[in-house]
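Read the single chain below, which is given as structure tokens and is the form predicted on its own.
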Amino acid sequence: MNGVDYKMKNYDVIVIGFGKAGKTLAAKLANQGKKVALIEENTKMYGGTCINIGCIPTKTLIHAAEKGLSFDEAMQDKTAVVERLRAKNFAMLDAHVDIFVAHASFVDNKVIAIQVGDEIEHLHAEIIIINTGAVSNVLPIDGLTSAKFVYDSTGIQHLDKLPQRLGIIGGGNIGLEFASLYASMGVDVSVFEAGSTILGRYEEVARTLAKEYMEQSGITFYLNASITRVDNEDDTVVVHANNNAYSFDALLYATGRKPNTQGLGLENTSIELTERGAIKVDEHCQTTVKNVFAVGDVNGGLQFTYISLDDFRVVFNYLNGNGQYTLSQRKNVPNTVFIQPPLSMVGLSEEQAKAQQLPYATKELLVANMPRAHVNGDLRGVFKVVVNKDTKEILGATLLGSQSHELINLITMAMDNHIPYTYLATQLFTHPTMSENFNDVFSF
């Protein structure tokens, strides 16, 4: 067909997306004698969205600026970090899979369609695993696709020069942690946020700290706000919000992220979507295809690499002639934001017990009461934790403050393992740590 020449190629397993799941997945079957390929149209996302332009550039960044690093030093130590864990992941599976640098589209539900250079490859197999992430949600502000000086997350981690204001659409997660990263660059910072307050899935004391301890670095908040337009003036990029234009030197847009399925070629599959656009899987993260599985973003699970690596654990299970492990055995998922000082939470916040009409108690902890936060220099944060007064398990805890990011996952241990807190609360912890501060947090 118009010269172009076709080639089938027969695998065990394809892997679409060089994710974590997808990577690890085509790692262990590959070890397993199984013949598989891994179809992936960037190479600079070797490793998926959290090596590349999630997790590990962001912290990088916001940990060469704890370090005072000027920012083009952060942005080398980013460039370097990422650069050697992408070309670690290539490593790792260079020699037992076959990596296509190419776009992949499903033909039908076992044959895929790549182009390399001129030639067109088909590819086919029985097991085929999605792992092609999440893209930016662009929300439809007049001007926000081109206007200049306007980028999304991944955008916004090239700048080759600080800016001196920087705006952000979004107080989420995303948003946040670049506000702050960006502050404590002395970078003067404006949050725009379409609702009434920021963190809402959060206990209202550690919400309220975390904003006031924002506040003080600089970031100034929006809430309420309704962005009508984005447009340029002279070298600026200007939002126009409430009534009222605010001029920056360059706009991020942090606005969630939506399952990527675009191109794929879906609609020549039995494949379907969720309401949300996302692929939908059963609890082996098997989609509506046998044998066709989606893990990671792409099916609309919480949006968290060590969520995609679980993904991997349900799928390598099931492959494996268990499936006993499934997406309905997922217990409690912490998570953080990494803010200054980072925020982190697990299970549930009070509010949510209480309209669970569970018998629960509560108890909070000033970060100034711990002898380590004043060894640290840094008194900021509250430790708050719900219990069930009847069962002694613990319910949920929000932890602000230094540490917070280790500290929530010895709560998940426990929380998991049905530890009851009495347990916490007569814990022998070295001194002076942060831990031992449950002693005191559990102590009802």
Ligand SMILES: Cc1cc2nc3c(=O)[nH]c(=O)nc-3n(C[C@H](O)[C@H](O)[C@H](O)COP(=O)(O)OP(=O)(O)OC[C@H]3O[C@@H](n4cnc5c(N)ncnc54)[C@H](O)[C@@H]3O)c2cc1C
The other form holds:
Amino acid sequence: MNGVDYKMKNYDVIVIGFGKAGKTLAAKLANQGKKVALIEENTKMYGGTCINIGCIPTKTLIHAAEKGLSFDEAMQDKTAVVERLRAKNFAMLDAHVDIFVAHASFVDNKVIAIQVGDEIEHLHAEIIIINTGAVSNVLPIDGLTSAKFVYDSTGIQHLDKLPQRLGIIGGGNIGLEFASLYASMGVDVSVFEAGSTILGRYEEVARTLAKEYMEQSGITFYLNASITRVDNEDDTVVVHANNNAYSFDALLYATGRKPNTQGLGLENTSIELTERGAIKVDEHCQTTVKNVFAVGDVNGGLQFTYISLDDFRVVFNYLNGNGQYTLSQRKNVPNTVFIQPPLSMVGLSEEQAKAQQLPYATKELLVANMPRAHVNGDLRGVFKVVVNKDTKEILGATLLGSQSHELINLITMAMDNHIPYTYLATQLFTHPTMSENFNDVFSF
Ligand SMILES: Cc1cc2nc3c(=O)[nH]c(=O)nc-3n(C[C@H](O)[C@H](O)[C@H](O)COP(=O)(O)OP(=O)(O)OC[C@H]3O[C@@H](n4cnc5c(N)ncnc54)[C@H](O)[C@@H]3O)c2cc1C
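Could you please show the structure of the form predicted together with the named molecule, as a counterpart to the form predicted on its own just displayed?
Expanding to the full complex; the earlier chain stays at the top.
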């Protein structure tokens, strides 16, 4: 820039991207009296990925399918929920924050350019928060981007009719959740996974059962799949893998998501990237430029909404003169794959405890032995826990079964607070509940 730009607007804080961390920081800092601008490039993304194209629409569809709704009814439910939350998110910020609908890019370390109509405006702030999320990875498979009926996780949420045969490239969380969802709606689903296993991070007993349940629901797995080409034949999309051809009405590629830094103008700044293309941050989520922070998926951390929210805590804490809560103080991070039944995990698996040479013990309990499972009419699953025999601490838990996405948070709380497993073994739980089974599974 040459001297002072006459269209320059000054803010205390600029947030780029309407994600979980960004919107929460914008709201909290504005409440503290700061002048805050938030820039979001897509009017259909107020509230970010989670609300519009991630957690909320996918889980609404899964819930609708579990209730037995038709595809059209499930899609209507999903649209209604997303539109309601998107509007709520916009209204919550709009009262306190200047929201710009534009693509933001850095002009220098402290100045952001946005295009508003035909004009470029420049915004300046001492504190800038980058919360631009992640985008789908596209593998270099011949025809993947040019063939018809091929979708990423966003596109597949806008199908106007239920496919009869769905192919999915990628057996990770997102691929498996869509596989489980569509299979529950009666679709013939095939998952192509390059690795020799799915759910490899989870306890073997749980991942073996989970795979069996998915197969029983109509999902076919092609492991060690090597896809050479994707093309169309008549009204189908064809996947060429391991010298065979497989035809589908729709194909989803779910092969990971990468930090979204494209078009951000980082080359005009001193902000550095990691080897994997994420924005490099320190313990306070601060980039290599002082007072420029990167939060959520774009900084290369675990891609969960609750991690983005926790990044907010780290930055908010730092900006309020108390940098005591940092990334290294983050405690146990639980996770759930929302297949049917859901698979959840926190802490170490037995294999990891063994590798660390800890004095561990394990216990397993089949869901079929749990009274509440009989009430629910769903006997599928297993709970497995790993404990330290000496310290009595819980080292980890893997829960496959109905409500595991809720139960895992209870175990995380015990682990974070060093509550010994012996406490859960004798704690009073209401009955009949799934959580009461912690009495048994933690009895050694
Ligand atoms: C299908 C799917 C299912 C998922 N399910 C779960 C789940 O069940 N549980 C869970 O915890 N997580 C889930 N996730 C992950 C979760 O959605 C993300 O980790 C979370 O939303 C993190 O978001 P964020 O804060 O990084 O930013 P995001 O919410 O991704 O927001 C980034 C925003 O920045 C905007 N933007 C980008 N570049 C620019 C620019 N240059 N200028 C202006 N605006 C810009 C984008 O339009 C977007 O709105 C899922 C993700 C997907 C895709």
